[in-house]
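Single chain ahead, written as structure tokens, the form predicted on its own.
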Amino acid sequence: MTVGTRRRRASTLAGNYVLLLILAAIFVGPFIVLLASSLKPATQDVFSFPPDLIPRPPVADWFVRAWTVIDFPRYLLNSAIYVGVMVPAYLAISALTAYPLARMRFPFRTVIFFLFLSTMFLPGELMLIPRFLVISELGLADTYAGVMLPGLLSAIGIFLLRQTFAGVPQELDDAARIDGCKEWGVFWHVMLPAAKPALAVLAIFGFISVWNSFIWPLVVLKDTSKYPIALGISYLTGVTGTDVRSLAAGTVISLIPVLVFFIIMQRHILEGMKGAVKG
């Protein structure tokens, strides 16, 4: 390897690292500013430019205030309930819908698949009124079930899993059937393990979507005790007025479960990719 080649490779590597640092600053920067604002004392400006990221001294008063001024634990519990029910149900329904669309032969299969896909192009705001009317007719307005029911089926989940199932070699199906597996056995023992990375991705997206849900709960709920955490934080804004530090502290608390869940599921994604490479 010549000296010129080494220099070009070193320059390329340095450029890549600089680009990654810039992207990291763009994506992580807002969270750092948020965390710094939640730790700053009342005497330190939170709107200074360039941002002052070092609290002098760091204080936890705003976290205590955010936790006590509203029923924060209740809102966290509500979001945990929504996530604990909706994400597993969402994954199960998406998988059970995608499997026949990918591996079974029946009339109008392609038409049904494209009908599911067509719903991806409808703005969510357009569906608010029809969904609310249906939920109201079912008597589920202002209930936990009314918040959860519309989110149990998603075209993007069906699309992703359908493509994943369609990419599984047919030989695996045949081997499982020779071993005595019925249709459910093929789905459970062959398809789901093969779709583990896709399921982990959907779980992350579903968790974030449910945890951050705001518009639909705002429309369907009247009882504030059923609010998820995103609505609870907006309620915190109304209680504390322009108390930016308390709002930032409440937002940081609400982000902790999302970060923990992402770290856990990221490990499953990497394990699934390693297994796919070894296979």
Given for the second form:
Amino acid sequence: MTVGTRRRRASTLAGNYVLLLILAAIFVGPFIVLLASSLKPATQDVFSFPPDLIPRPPVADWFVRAWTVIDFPRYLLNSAIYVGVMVPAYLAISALTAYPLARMRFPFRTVIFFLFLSTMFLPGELMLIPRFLVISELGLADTYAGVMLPGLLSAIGIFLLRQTFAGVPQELDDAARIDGCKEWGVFWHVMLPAAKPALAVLAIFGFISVWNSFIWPLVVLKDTSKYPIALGISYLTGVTGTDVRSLAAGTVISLIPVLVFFIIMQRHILEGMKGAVKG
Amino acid sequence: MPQQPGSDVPELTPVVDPTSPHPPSQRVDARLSRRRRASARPPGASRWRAQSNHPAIWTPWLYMLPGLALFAIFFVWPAAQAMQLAFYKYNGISAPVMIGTENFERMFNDPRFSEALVNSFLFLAGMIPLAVAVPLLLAVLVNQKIPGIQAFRLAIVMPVVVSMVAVAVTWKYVLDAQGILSWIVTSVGIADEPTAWLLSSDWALPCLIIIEGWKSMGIYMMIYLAGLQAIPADLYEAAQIDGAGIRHRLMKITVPLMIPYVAVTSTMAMLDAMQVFTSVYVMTRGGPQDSTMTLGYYVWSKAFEDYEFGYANAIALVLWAIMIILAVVNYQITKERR
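Could you switch over to the form predicted in complex with the partner chain, since the one displayed so far is the form predicted on its own?
Following is the full complex, with the preceding chain placed first.
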């Protein structure tokens, strides 16, 4: 390698890092503006030319105010309930539905699989009104159950798990049966452990989408005490009005759980995505 | 973990059903032929076979019961209602009145509907490059094996995991008349005075497009990244030896191999762009002067602000038809390129 190409390599690398830093600033920058706004004392302008992102000194007042001006703990608890019930239920229902579709032979199997898949083509926007009417008819409007039930079935969950179960070697299945496992034993002791990576990915995306859910709870719920955190923030925008510092503080609080969860879980995601697109 | 059947117990090998979804492996084939040579059928084999491939008739249905019930209640029933309701006038309280195709005729004479239709297509046109092309470049950039790359990936994906509401609130600080964006454009000299971006009927829609694009780029980048990592490295090495430059390698190797992934991202982006709602709801409420009124928001506002469920549903059906057509066209285009 000549000195010239080595120097070119080094400058390309430096150029790459500059580009990456600019990109990081574009993607993370707005959150830093938000965080700065939430920490600024009342004596410091939130907006100024040129922008001033260093709070002098940082204060926690706005976090306290956001926490009390709306029932913040309640919304966090609600979101925790929605996640805690919906994610396990969603995984269980997806796995139970996918298992026969992958490993049993019965009439109409393919038809049923395609029926489930077809729900991908029924967008939320189209289903919003009729689902709201169905929920009302069932007497579930403005209830936790009304918020949760329609979200428990998704084509992608069934699809991903069906592909995973179908790929489990038949030998494992047979061995379990020889050991005396019935259908349920095979499902529980062979299939579920084999599908752990797929289940992990579904759980991660399930957590994120339930934590961030907005439009469906907005339609179903009248009672603000059942709001998930995303609706709570929307409510906070109305309550805080011109108090942009408290709004920023409340939004920062709402981001923390999902970001922490994501950073802990992120290493599983790329793995699972590989399977999802290939499958 | 159940024990693997070893080769020392050939009598326990499975009966492979040719119609089963699992293609028999070479190993099973070999064992089968060995088994055919041994004419004696092992005791219990037929019982086992019945149990494995032909479970009791109700077993699969029992497993699928919760899924099927949810499917019937929250997909079939509402879908049937959606089809029906589009031909009715219904305010949610008094009994629905059948009005034939009036809801659909009304769309032709509804200037807000055409405004929403145009805005949705503008949204789509703006989102496609942001969701399909830019993330591919991002993925190529973060697919390098250089120190700290994982942190940059995380940074780009961060907006994906955050709720749209939080994103919308966050961007309000950037887009304020006195915010950073105004400061940048005035100090660079693009504009003379600060703009309240979201209050301008010229800028509100482009801002929403950029925000939606910014929020979703990370997921598209991850999809491409998964694809890039599946490309064998020796392809690039061979091209490099043949003297292909970076741009050449990108256009001749990366882009063609990424076409299946482009099919996925473009479909996702189209469906999302046509349905955009939350960002509009939180940031502009369709304003100013309906400049950000999209079909998704118009459906919601007709239904849950004006309580015109029938009309709103008819619009949703039209939106659905548009989405199906777009998805089919997109599928055809990407299939030909493959």
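Take the two forms, find the largest set of C-alpha atoms that superpose within 1.5 Å, and that set is the rigid core. Numbering follows the first chain given and starts at 1. Since the structure is predicted, the reported quantities are computational estimates derived from the model, not experimental observations.
In this overlay on the rigid core, P55 has a C-alpha that sits 2 Å or more away from its partner position between the two forms. Superposition on the rigid core between the two forms places the CA atom of L221 less than 2 Å from its counterpart. Relative to the superposed core, A230 shifts its CA atom by less than 2 Å between the two forms.
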